[in-house]
Amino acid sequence: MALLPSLLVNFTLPVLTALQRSPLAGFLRESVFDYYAGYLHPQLTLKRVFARVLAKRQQGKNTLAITLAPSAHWLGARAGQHLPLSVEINGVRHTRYYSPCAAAGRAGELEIAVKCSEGGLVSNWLHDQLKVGDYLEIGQSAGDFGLPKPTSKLLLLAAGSGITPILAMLRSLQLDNPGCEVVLLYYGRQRNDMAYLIELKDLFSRMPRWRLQVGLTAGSATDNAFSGRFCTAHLASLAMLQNLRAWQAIACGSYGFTNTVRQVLTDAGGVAGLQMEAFTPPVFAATADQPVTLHYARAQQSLVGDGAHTLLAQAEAHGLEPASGCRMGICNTCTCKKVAGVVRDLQTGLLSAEPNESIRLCITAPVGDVTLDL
């Protein structure tokens, strides 16, 4: 139970931020301050951001929309960015990354969408255990995924949970660039699986230059929905093949979906620009039963690895604890210096042999012996 009102706490937080830039900062220990101040109010911290749960509502069959009120320490988010959310389950802290459903200012409310998945520890906990009035710890928003500027023709492609950052972009466009011509292709297994579909239909009905096209990948298509996965025929049905190069494209979904989008658009002649973000790790075929040697420079260890697993997974299997977050190449938490060797980027398939380059361990596999600054 909070002993101080939220309004007073959020008025105080900027003062604490300024205090950390003063000569008195040396007398403040963040862990000690946060521990005792937490008895007064969960949001009373030196730096950490806690958000109060204002509402929970179902979106589609398996998706939960959570409305949050972050403390004054939060700096806001641009459409397309993501943020870390941390919870403690059975005494163990877990962090996952979510994209806000709308751009938000520092004082604004924040909405995230959490899809429940089989075996999903954090997502299931949020669906089943989280209550209105609880507090969740979040981090600052990050990421370069977002709207290109300027743009007059925008092709948006989303599958499953990939609709979340796309929805944030649409809401921003509605306010900042309503004259932009927009086509959204939104794919899901069935209509009742698709989050925010009712809201999207309402939004598009009010925007004369916007078109919404649904694609159903399971069962038979109805009500003018496309049937099956994204393909060239879907673009042809929308009469977009003739001037496809005039369009900027943004895609978000699983790794398989974004990979398909890249291939289809390339085969169709390409677009003016393409941004993609995948919310699942890359899937790749094992290239080698032949062993490689992984040298960990700081740990002073050389151990046997392979080309069939990511460098992050192999480092953890070898007993190291490199920093990691999303494990899908989005958050950059696992960025590490590769001192020497050849590696493969599992999102692009490209090989790199540059010495002393920064790589993301979670989406990189070794091709031959590799030395890492771990």
Contents of the next structure:
Amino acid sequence: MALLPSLLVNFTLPVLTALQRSPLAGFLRESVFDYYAGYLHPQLTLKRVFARVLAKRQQGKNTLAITLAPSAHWLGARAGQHLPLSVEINGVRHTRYYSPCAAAGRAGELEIAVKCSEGGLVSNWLHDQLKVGDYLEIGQSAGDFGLPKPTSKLLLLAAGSGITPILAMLRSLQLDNPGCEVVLLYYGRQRNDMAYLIELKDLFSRMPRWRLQVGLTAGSATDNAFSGRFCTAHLASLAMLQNLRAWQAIACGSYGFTNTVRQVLTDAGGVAGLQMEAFTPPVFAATADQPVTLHYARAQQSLVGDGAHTLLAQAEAHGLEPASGCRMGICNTCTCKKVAGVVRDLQTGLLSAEPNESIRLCITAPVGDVTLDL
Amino acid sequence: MTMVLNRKLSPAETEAFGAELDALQKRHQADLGEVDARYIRRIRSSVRIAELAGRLMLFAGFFPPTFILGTLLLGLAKILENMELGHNVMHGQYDWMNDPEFNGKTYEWDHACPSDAWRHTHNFQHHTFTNVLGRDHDIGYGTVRVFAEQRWRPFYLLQPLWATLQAVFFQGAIAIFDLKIDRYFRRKAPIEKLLVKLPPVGRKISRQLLKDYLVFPLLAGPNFLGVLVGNLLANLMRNLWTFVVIFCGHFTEHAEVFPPSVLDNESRGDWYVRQLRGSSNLTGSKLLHILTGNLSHQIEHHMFPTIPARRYGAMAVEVKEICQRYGQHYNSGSFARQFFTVVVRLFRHAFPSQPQRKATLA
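Okay, that's the form predicted alone, but what's the structure of the form predicted in complex with the partner chain?
Every chain and every other molecule in the complex is listed next, the one we just looked at coming first.
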């Protein structure tokens, strides 16, 4: 229900942005403004970006493609960047990062691909509960992953949903640098699992200097598809890549996949440049006394810690001086943003595995590598 | 005055007492979800709608129906915002939602006291060192003597008057509380320290004063005075109410204070016992509980300050039962009764008094 037509909202938002740079800004409290303005239109906010769901469709067997129309607060995305998307499930806000399938300008439409895995809280919620016409909160895009400039020979490697930033790069190349030679190696379990295969075939058929090679890691290899995971043999069988050192390479997929890519390319004599992005699932340490890495984002330090002591005690032992008070979990003074990783609340035993959750340092201990906003 | 008997707990019993309360907290922590999120959003919406309606009505000036209703709505909005929303959110009770609007570290309330100062004096000092002399400055708020254990000074002879003034200007009293201005008059602290602490408090106080006594009255144009008086009355309403609720929390007849030595080697169980003996509950309707920000369940709030306050009522049933089993007095009474005992303390301890030895049941 919106009292204000959507068209007007996108004219209003730049005015609000300008207003915040004026002396009047001191009298505007964001949460208060957003609350009242929300009755007029869900996208009418001071800063926060809400996007309307324009379409939902299936892409391959397990992937859901969502088309979003963000408000004019959204500044766009370069090909390869990712953006946060937040949903609320059972009262708790969860944030995940997705790479749009195409570069987008300010307030431009964008499409993200969500792979539905068993037990995936957010992906399943988006699949089952999200409706066309709903509004989702997203954030500004970020990340340095993207096309090298200039480039004339590009080797792209994608596995599973790693295809989305690669697809965005291909679409940008088609417009800005169509003369570039491109080889794409795209891996999936089976053909019907692989998102955007039809779009890719269509795109490559129109580009004579581009070559698409599919790899299937499960099931039988048909229609010239490679079989099994990426390996030296796959690389060697591509005639175009004879002079590998002249090619720039970009890879995106799981952590295991990008590791293999790095290894195989190094073994083959290296490439002109390699960029990689991997989805890193949270790492759980096996036992409490096993060493873990504690990364302090503001101090820009990575130090070795353990799962037996509280994060507060360990940060202090590392020479940091985080704000602290009662040291027993009641006063909220040491509350800090946990950027990434898994921690355990020692009083309740509950785990926090979500990125960007508030935790009380004095009663939590790491369960694996942790990044803190300290 | 009636005598209250607390059974003396052995260290093992104290530990078991603490473990039962820890288990209760754990159960509620694991159960947080949709219902709690919906509740705090409804409180937030009630605050915003009551404030908007109140301010709009006051724009009509002194016309009695809108003036009275507008003042009441604005006062209600301020009470709800300070107590059930601001105070509880700043404790981090809703941090688990990951919603930036209800984040305990960044929430700024509609009150002259800057939230950061409040988080330090209230969340840390008062909640960690509850009713420990010299450590919890909330004992008498530096202006009144409510326990015989506080050192008597001639200043306290007029304390019924000081308390009344404090009630009327409670917002300002809380705002300058952390500055501990008396320490500078008595030359106990260097004046430079005050100069560092003063600017944020000054900014917040001026912002609040400007908002209620200049910006909104100006927006009303010819009805300037009506809005100004309405805002003044709404602030007074909030001040008196919060003063009464807060004084009933720790200064009732059976509330106790403790020497700083209790903090030496204090176990988790001991800490729970101290929270119990230092706090007092108010019985009443659901409306009373909401309007006090569930501080009517002061005992539960002090035991579990990071659990959403809407759950204290349900937790109280179990806390009371646990206390009964361990022979610990559960200080609870009607609003009128509890406040009456606070007033008695205010008059009694205005004059020199000696602490009585607490009787314990062996």
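Numbering follows the first chain given and starts at 1. We call the rigid core the largest set of C-alpha positions that still match within 1.5 Å between the two forms. A quick note: this is a predicted structure, and the numbers were derived from the prediction, not measured.
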**Threshold 2 Å Cα movement between these two forms at Thr17, rigid core reference** = no
**Prompt:** Does the C-alpha of Arg206 move 2 Å or more between these two forms once the rigid core is lined up?
**Reply:** no
**Message:** Does Lys153 move appreciably between these two forms, meaning a CA displacement of 2 Å or more on the superposed rigid core?
**Reply:** no
**Prompt:** Aligning on the rigid core, what is the distance the CA of Leu320 moves between these two forms, in angstrom?
**Reply:** 13.8
